[in-house]
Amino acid sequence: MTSSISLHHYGRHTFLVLTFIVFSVTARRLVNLKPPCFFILNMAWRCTGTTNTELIDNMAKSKIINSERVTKAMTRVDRACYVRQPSAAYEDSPQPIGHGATISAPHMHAHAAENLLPFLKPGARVLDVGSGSGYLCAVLYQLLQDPGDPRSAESKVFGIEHIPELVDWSLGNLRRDGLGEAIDQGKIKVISGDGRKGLPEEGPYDAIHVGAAAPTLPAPLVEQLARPGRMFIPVGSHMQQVLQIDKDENGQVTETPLLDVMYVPLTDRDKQV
């Protein structure tokens, strides 16, 4: 379901004046922003490479990937088991995959990675909403990987999406990919159901991602992160931010606004398709 590429937030100032392409539900759509949105972007999808490898060093020399961690852990997941089109891979551009869904671009799951980074640790409990292609599923397990740590074994990643077609999609994606005992063993599941209410039977959850922007922050899933816990998701309707949402040991909720974007709907099945 996901689909997305980040502006530039400057404080509390949006500047709106580059033009650049973001993939909507059926095609490309032409959105027009402003510096310093020129750098941010140009850098952002700069970062294109020739293979998986030389896309993630290109996210890293860019400092949009700032951790070793992250780095290995995306460098494991092959991209091109994830698209249609494989030749177009190692684009560090959204694309599309079908049933009015796409592929977030790259540099949006980096920055989730990052973001999240501290909650996820072996053990950890991660729910991605609007799962898709299975790419950040794949990512986020390996994030909490550690051979040297026996939690790792009891780590879990939950994807929900509410396309079927995309669910054994992505699971198929997955075991291409090399994780097909993880899916058997339960340690990586796709689920297919409504994103915006989450999955609480499974919960709570230490670190949720959001693949789709909400029109508002949806209240289920907030319930469903563990204390402490973090959430990375888009929120609004015409104009988009990410938000981080906190919850701290006692339940108290922060929210801090990260980056513009643009992103599709957390919507109903029948208005996507």
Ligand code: SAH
Given for the second form:
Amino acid sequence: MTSSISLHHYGRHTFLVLTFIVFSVTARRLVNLKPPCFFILNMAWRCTGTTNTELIDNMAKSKIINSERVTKAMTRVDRACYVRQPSAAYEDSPQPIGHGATISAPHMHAHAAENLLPFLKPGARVLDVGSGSGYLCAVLYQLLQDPGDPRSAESKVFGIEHIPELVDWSLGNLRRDGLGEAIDQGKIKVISGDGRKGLPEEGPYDAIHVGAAAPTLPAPLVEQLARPGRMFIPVGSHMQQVLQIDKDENGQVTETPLLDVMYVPLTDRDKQV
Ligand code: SAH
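Structure of the form predicted in complex with the ligand (previous: the form predicted alone):
Everything in the complex follows now, all chains and molecules, and the chain you saw is the first one.
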């Protein structure tokens, strides 16, 4: 009897320990799988600020933002202009923007900007697929501006989004954030369409950001990358990984897995809404 009880207790304890281990590993996989990323993620959620500047400063202190250029660009873009609930604007979390979409968490936008940075020079052409709120279009635009470089005037950011209501809303957001002139001059364009096909008529692009997870790498987007060019794209259905796709001067393409994530799927419009 005694031994069966202790065995029972021992079994229960082992079961609880195993459950805890499985839960921790699964939780890590769900949020950001690799241990270093899990560490970054823990720090990421602590980046929430009470103002836009505080949010960006916290990401810089946590080494999610590592460059002065990204710090400055993200400080110029007020996240409150791109969310439905301004009271949550400076939280480091994704937030619903309607139509089955979310504005990504600030730390994911920061990772994307840091990753694409070598390709974000004045005069560059950049495509943001699944542009949603328009927030990253604004950050990318700011990154292509350097008051001392006349090529800044040639910089172009294209957003493509398949929900027309989000296209209209994002253009209003960008205007509220002081980018009306850039829109009127055609330096920022947000187009309604299927982002999986890209926007071949405006390419090739020095940098492509994809804000939704593609089940497989969309060939038209790889095609539309400039030589050289870089794409930041989450790929996968259940488990998703951000891939860095580099195309070199000769057109040679390489893939580098960066981090494990959970994004809204890059899909058909009627499957999303
Ligand atoms: N990066 C944006 C939005 C992220 S949510 C932001 O932070 O605001 C992903 C977006 O991709 C959603 O707005 C969704 O409507 C869009 N999307 C999903 N599938 C798409 C497709 N096939 N073509 C264009 N946009 C798509």
